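Consider the single chain below, provided in structure tokens and representing the form predicted alone.
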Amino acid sequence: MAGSAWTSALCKWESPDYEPSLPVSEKSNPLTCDIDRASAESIVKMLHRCDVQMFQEESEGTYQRLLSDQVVKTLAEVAKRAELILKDPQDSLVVLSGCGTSGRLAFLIAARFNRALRQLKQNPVYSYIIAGGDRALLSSQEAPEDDPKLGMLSLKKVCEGKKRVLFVGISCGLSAPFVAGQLDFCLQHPEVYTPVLIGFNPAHQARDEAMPGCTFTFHSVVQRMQEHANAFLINPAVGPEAISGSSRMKGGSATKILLEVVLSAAQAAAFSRTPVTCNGIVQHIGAHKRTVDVTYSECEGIAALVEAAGRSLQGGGCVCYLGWGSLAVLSLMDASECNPTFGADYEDVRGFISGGYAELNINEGSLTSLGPDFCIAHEDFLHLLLPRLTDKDTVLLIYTHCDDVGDVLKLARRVREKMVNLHAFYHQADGDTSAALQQDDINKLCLSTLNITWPAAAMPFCRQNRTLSSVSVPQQWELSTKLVLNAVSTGAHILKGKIYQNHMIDVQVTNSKLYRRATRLLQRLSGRPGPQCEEALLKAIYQVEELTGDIPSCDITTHTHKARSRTKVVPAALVCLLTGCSLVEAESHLKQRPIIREAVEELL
């Protein structure tokens, strides 16, 4: 895309006309309309065009962004309150609470300020809430998101005997049951507790639709927080997703952004005596900024990566992630996340961390017990998947030189002896030649290394460099781990054919969210009306061609119940639209043709 028309696409989505009846965080990005027919380096520019549209300056008339003036100020304001429980953490508390990747990114932050806090000598006063319990910081688990009551009891049973609380929840498209339930319950008891919410649609965008067992909607519980003194909203828009509807993507790395830059300016306000400031804020969000450059420069490295996975993916075999400290737990969440965001195998993408359960130390303890899947130490990968690799699979390393490289250099050799196709990404700062001679060792074992390297006076938080000022350091490695490894999933996926044009149309139909979002997307896509769109829908996760009289009658949470033994629901709904054929006819094709444009060129 050249120059002039990449300025225009940047923008084009905050025009009023561009498809004006979705939310921001459904929209479908102008930048990436093709990128189901893009090479891998190509997919990867696309993705760097997108993340940058977090960092755009507020335009006269449109939407407030991430520097917006008054996202800044509310930032700041935030930042006090948990400076005053941090002073004074008495029978108090900070939680932070999602569903899906949200809710994995409230754990991986929870666990890094508590050990921050740990090492000065403070006790710990953050937690995290996940929807579906720990078990969801390891797959999916959709159906409690449209529960707002089990919301407001976990929080309830968090906060017990607590008399100050700073509730963060996060929902990227103000939409999760699961979180409105727990602000209204703040709400409802303000003499304990501070709403805050962070997500990425205007507050008018929020979900106005019944809740089960509710009186209220999302959208009314915005409402109600705009109208309360003590409860911030904290929305900027970030842009159209790469892939529409992924908030996995931009959503999570603006969540990230945000909570790192809130927490640091009030953990350093709290014990270094520097007060939380707009525009220490505002720099803070810049670093966040040169870490997406920084991480982007190395963009044949990245879509060597890409191509790698993606080989793999086409050709029935699988990716797995060995990664140490925080970019593990990151590898862990992005393979988690592939399942219901492109309807994939639990094996198709795996991610194993060094010190299994004793390093994520999560609230629940060991959650081996539930099957396979939940055997993530790289021992049950050496035991359970490497005896049944292939050159056909694809693993990949992923550590900084702030942790153990002979340790990675021997888990390397024990890979090797077994197949060809290992790949290596790791950081570093400038000047650090600690670890050079294993590096080498490692490169040469390895078909592609990417390495990132940083300036030193920029360094993140390391293990061997546990001083107060690097706790307020943005967290770049962690940031640039999650871009890369959205890239390399993504990208991989794309290339199987799991995307129509820029839509993750192969979702998984777990939830009322995706229920309505498959129905949108289906009408998008195929220009047909609504209620021809579902009843397509309903036929393809009932297996039928033509629908009794009960199963349109029931209501969506038995259709998503259905929905959970099916697969290629949408791709199979959205074929039959565009052409015309049966259901039997569309899932033939698309296994002979996985790639669903293909599939419908060859029909029509």
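Numbering follows the first chain given and starts at 1. So that the term is clear: the rigid core is the largest set of C-alpha atoms that superpose within 1.5 Å between two forms. Quick caveat, the model's predicted, so the values are computed rather than measured. Compared with the form predicted in complex with 6-O-phosphono-beta-D-fructofuranose:
- Taking 2 Å as the criterion, G580 counts as shifted between these two forms: its C-alpha moves by at least this amount when the rigid core is aligned.
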Contents of the next structure:
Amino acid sequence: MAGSAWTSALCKWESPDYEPSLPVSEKSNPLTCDIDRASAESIVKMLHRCDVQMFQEESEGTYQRLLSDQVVKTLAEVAKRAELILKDPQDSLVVLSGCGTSGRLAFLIAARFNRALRQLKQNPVYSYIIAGGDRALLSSQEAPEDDPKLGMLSLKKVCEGKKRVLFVGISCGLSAPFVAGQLDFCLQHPEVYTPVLIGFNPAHQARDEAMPGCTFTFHSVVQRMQEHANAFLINPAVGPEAISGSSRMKGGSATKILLEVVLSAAQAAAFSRTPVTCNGIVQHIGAHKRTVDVTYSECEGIAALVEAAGRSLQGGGCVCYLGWGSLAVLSLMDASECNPTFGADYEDVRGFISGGYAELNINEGSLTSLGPDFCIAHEDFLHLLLPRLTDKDTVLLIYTHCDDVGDVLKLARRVREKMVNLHAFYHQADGDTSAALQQDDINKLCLSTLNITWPAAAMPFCRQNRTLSSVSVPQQWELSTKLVLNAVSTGAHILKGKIYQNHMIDVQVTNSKLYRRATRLLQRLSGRPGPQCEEALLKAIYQVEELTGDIPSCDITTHTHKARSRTKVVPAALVCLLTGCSLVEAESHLKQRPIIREAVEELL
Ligand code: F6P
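Cool, the form predicted alone is there; where's the form predicted in complex with 6-O-phosphono-beta-D-fructofuranose?
Full complex below, order starting with the chain above.
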């Protein structure tokens, strides 16, 4: 796209006429409307442009952005609240909570900042909550997101006996009932709780849909927060997602940035006599922007990984991430998101972490008893997966030069004995040659190597102090890794034909938000009225040609529960709507054309 056309596409979504009925987080991004036909390299370039939108400045009369004065001021105020808790942690807690990716990031950040406190000989003050419990860190658990009471109860449990709690609820779309229930509870108990909400829609776009057993909606909770002196709303717009509604991408990255900015500022103020300032916060956000730029400057290397992963998925193979440290946590997260996002099988993209559950250190301990999909250690990979792998699968090693590179080399050799499709992705400080020889050996074993080298000036804390700098190294590596892995898994599924234009057609309909999104998508693609689309969706969910009995009168929870055991419901409903054929015929059409995009395009 030429320069000026690109600039106008960059901002097009901000126009009041652009998909006016949708909140920003659900709009489709004009930059990616033909991402489904793009090459691996073009896909990466489009993702870069979308990520750049996170840091765009506020234009007058439109949405507030990450760097808007009001947002920065609120971030500083919240950081000061956290600082108070860090200085006087007795009976106090900072709780981070969310659903899906938002909850996974709550875990990642709480774990890292607790580690930093332990290094300073302080007691941990951070807790995380994820809807669906710890299994949701590693797998798709979408239904608990719809339960406001469950959210409230889990918050109460974590905070038992506490006298002061800074609660940070994360819902990118300002939509998750689970989080709304928690915020409502905080507002009812202001003597203990200070509620903070992180999301990426303006307040008036918060979801205004009744929730089971509640008198409030997400929207009304946000309104109450706006009227409350002791509640904070952090909701800059970051632009529509590259794949519509896929809030794991920009929503997740921006969540990570905001939490790190706030908590780093609080830690520095509490323990390094560096007061919280708006300027410091702006600088820190700027450092994250540079991380995005440095990462995407390796477009070719990222594209090579996208291509390899895409080939594997296209050929019925799988993609395995083998990671070390917190980068491995990001790989587990990325893998777990592929199921709800693309209707992928859990075996399609899998993550493994060196040290397994001992390294992960989650609330509920080891989850291996839940089955093979919860076996996440490298040993599990060696025993359960490697014997079955062939050259049509892709294995990606993910690490930094601060990890045990000797161990990486050992694992690379084991994998290479079995298959050739091995790749490496690692971070390194400019001029750091400590593991150069081993790295050379790893490179020789790999088909491609993506090496992101970070300017030494930005790395003073490597090894000595990896936690308290306002632009700490792990934060950069993690964000960079998240961007690359999101590109790999999204790009691979695009190449597999799971995306039409920039919509996920084969989305799982496993909670109310996804149910509404699916209905909207059917309307958009078929041009049929909403009720007809919902009817087609229900027929596909219940696998019936006619909606009889009590199906139409059941609530969405019943529908989404039923949909958990079904696959390709949205594509099947779409085929029925477009052709007027029966469900059986639609399913057979999809079987003959397993590439969803082609099956749909043929009919459009
Ligand atoms: O319901 C699925 C999902 O969209 C996940 O993909 C996402 O991470 C989660 O919901 C949370 O969404 P939000 O942060 O908007 O509440």
